[in-house]
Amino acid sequence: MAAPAAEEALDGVLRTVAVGALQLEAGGALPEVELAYETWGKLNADASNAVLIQHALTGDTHVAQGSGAEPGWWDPLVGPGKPVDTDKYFVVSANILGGCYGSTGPASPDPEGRPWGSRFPFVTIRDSVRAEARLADRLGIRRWHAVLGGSMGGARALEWAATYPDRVRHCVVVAIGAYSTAEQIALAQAQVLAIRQDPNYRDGDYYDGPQPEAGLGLARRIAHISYRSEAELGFRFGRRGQGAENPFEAADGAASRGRYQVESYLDHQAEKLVGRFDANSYVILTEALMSHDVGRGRGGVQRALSSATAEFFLAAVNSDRLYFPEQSEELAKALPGEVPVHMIDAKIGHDGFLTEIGQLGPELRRRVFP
């Protein structure tokens, strides 16, 4: 379906178009892609103004409230007058590749109707990245004016700045390096597979029985403790048991025994993510997240950079223990130039990129989105 003009969409409205047939990294092929996305603003007459905005592993398209009543993700940062003023950009957000809200996922029909399921191909960044580029080619999109993301969305924007240098001249980089570390791809491994080794999930063919609920509540729970830092949960829960359970009583053998306070959070984060989230998808973008590698096939990160034109703005959480700040300052030293990293300061750990980005505001405004 051909995309509708982008002066006359709605802002943070969910719609798709189709990019055509897709030729995979690691092999293999997707006879028709279709990605879901959300703009905002109004694009000007040559195409000056566009900002592609990029979703974290279990995040949306929808970065700002928009003409609805839902909130966005980055509300603080997108909007009407605020760092990236829609009233100026134009902002695009597209969902992934692989994911589950509305772009070609597994549990898309494949061409005979069928959920993709076990059959559904592995795909890289850089598959995606691929992807986007065709969608901002059908929103008449050839550079874009910034790419920005945090964490998942950020190894997102650092591919668009190597694989299609010309087409980015500002280039955000939030919480997170130039690859995925050895420690990162074990913490993955360990939420893939308590996902696969789940009875329900049956090779991913699940879709016309008993979902994979469990697995994929201990995947998220896995993925939280590292989302979270030490001291902010020591702070909220310490060892407290929840309401009036106790973690010291257990009449009816172990298993009966009350909860600690920062297990009925993990419990509650689980169960939000299994309402709203496939399982599928979340081992599909994990392991996308995974081979996380500017530099592969390029000869390194450095030399993968060298030839990227962009301006890069990177920013790291001082108390992220999932992607540490000493990776961005390694990312920072790869790239052509001087480029700082801004620390943004946050007790919360990684998922400060959300909840603290406020504080990049004034210095997103001035070197980026003046």
Contents of the next structure:
2 protein chains.
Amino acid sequence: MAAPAAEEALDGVLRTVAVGALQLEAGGALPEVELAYETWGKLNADASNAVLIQHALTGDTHVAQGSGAEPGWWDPLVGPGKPVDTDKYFVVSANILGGCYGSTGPASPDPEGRPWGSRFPFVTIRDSVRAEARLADRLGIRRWHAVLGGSMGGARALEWAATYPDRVRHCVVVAIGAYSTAEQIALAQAQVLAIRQDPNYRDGDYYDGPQPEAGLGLARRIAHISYRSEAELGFRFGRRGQGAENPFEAADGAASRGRYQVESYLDHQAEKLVGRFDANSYVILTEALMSHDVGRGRGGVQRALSSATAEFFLAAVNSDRLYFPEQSEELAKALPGEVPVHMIDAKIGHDGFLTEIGQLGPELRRRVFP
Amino acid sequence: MAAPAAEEALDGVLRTVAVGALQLEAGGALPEVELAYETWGKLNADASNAVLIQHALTGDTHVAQGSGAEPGWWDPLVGPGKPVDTDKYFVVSANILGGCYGSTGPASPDPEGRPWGSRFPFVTIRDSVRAEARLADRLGIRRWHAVLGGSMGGARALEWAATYPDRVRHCVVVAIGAYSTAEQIALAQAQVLAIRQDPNYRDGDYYDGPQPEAGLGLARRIAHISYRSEAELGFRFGRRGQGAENPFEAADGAASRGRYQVESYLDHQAEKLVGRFDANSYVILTEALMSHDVGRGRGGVQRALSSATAEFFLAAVNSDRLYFPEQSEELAKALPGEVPVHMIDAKIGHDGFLTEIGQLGPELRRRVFP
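Now show me the form predicted in complex with a further copy of the same chain, since the one above was the form predicted alone.
And the full complex, kicking off with our chain again.
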């Protein structure tokens, strides 16, 4: 069923909706929350074809290309004729609360018009999910046919199923477990510190001055290493020097030695993120991800999920060393019934949930999107 | 054979020897190099019982307790009656070139009496080994019965065997491979950047002002995570809060939330290192470790080791995710003859080369220290 041309033209176009004041799980409130979102396809008459796709830590709402030129980050999965067929399903993606891609976040104006900065409160994934539920209300979606996400997006999907059991028919959780582990918290702490220790950060009130680019860049480097497997880094870069740079070049100070290729690569990853992401959002969302624990305040993981009526579809990347497949297996065991963990076969590591997501297409068609 | 009382009293006591000017592998020179070292036991008449034990990145020369009260970092392995029996063997440990435990490093005075700081040159593990060879000369040691080391100490041991094949009878390399991999370089880069980006670092010329404690502390946190296994961190800390601290405490700014136990633990690791280690040495030695490649300039690893006449003893920690056992296996394959990799069984990760070194005792007695 093709959508009218006017609506098609809005496929993959960022819009914003106000969802009101939000009391926060950890205390405090945000007086006015806006959520940015994109949609693809058309909601059917009984609103039974809606699909929510949740982005990861530094992701955005542009899941699929839609009417514009910009590629989407899950293009192999979402679009006309794709496993999540936007000719059949109405796909929604919302920017997470605290983010910097349109939803209310630390760079947003407070009621007096100044950026929140250091005064932006601690938010959790559940807070975002509660805001997203209001977005669903606004869109006339009582129950999602499916909520999907990878990495932190998977945590958001899982929280949907636990918080609103009657609003999620299928829940697809890729490359994340039921809670952030000690190691994931530890790596997150290092990233947050990298930003906080940048003198330009000024406790988060930097919007009128230079940005904490060095700190955000370092945070990204630490994160990016964890997103890739040891084998991937070895295969791509080995011990080679970058171009004509020589890591052994005689230097007056060690600072002027040439770089290894892998250093140059990580410099590039850092630069790219610094050019597109707000450091405060990185801190806020990283701390939200540290808070990820679907069992928190619900008597543990198993009890939290015992009332979830969604059909779960779990997947992991076999080379992931940040969100180990074992953590997806542990989540599967905590779920009602027999839930298999589909394995994405990729050498790349965690980022396989982006680069190799197409591998899940056939199984998703079979089990979730017939 | 008991050593005279006067010599016994020097067991495990730090001494220093000048070894002259040193031309450096990457260019440049150090005009006057001193090496700090400790010894245990007594060199025998034909100097055939000398053993060199090499410390790791932030380690020191205090391998064994000796005559003082301070425990040694390989006490289970080294001492009277231990596998490396100091009643039979003369054990030497030298502080690495560029370090901060007595050997010439960036905090040492230059010929004009000012700390080297930013002007300290790029040094490699080979540079240190060449300086250590002069120490051996001074001590009257032509050939080591054995050179041992774990982690960066293992890299130093391996370089001894490749650089001075006729001076090493047994070479014991624990928990490191033939070269630093792309991932190890990447993690090292993040650590070096953490220090360089600390405004107190001032390119390394901070000795007359505040120390770059925050940067060094962050470097240590990043490193320490890599020294421990995911399972170890999960088992010890899980998602628990630290004492009465609550990671979900309502806060004016996110900065004031309580810490997770694992954050507090890493804070403690950072503080401990900051209290005992020089940031410039951390940078210099980390970059030296990045340079680790026994095959560099020698036609590759296999050719580099083809002329090594030492008997090799390799070991790895089965849960090590920084220096994977596979890298020790790869080194074994590059060595002449059949060299097994002895596996230390430990859940802790890389640091098992310290905490569980006693596991190697029986095999070391059998093969290296009869």
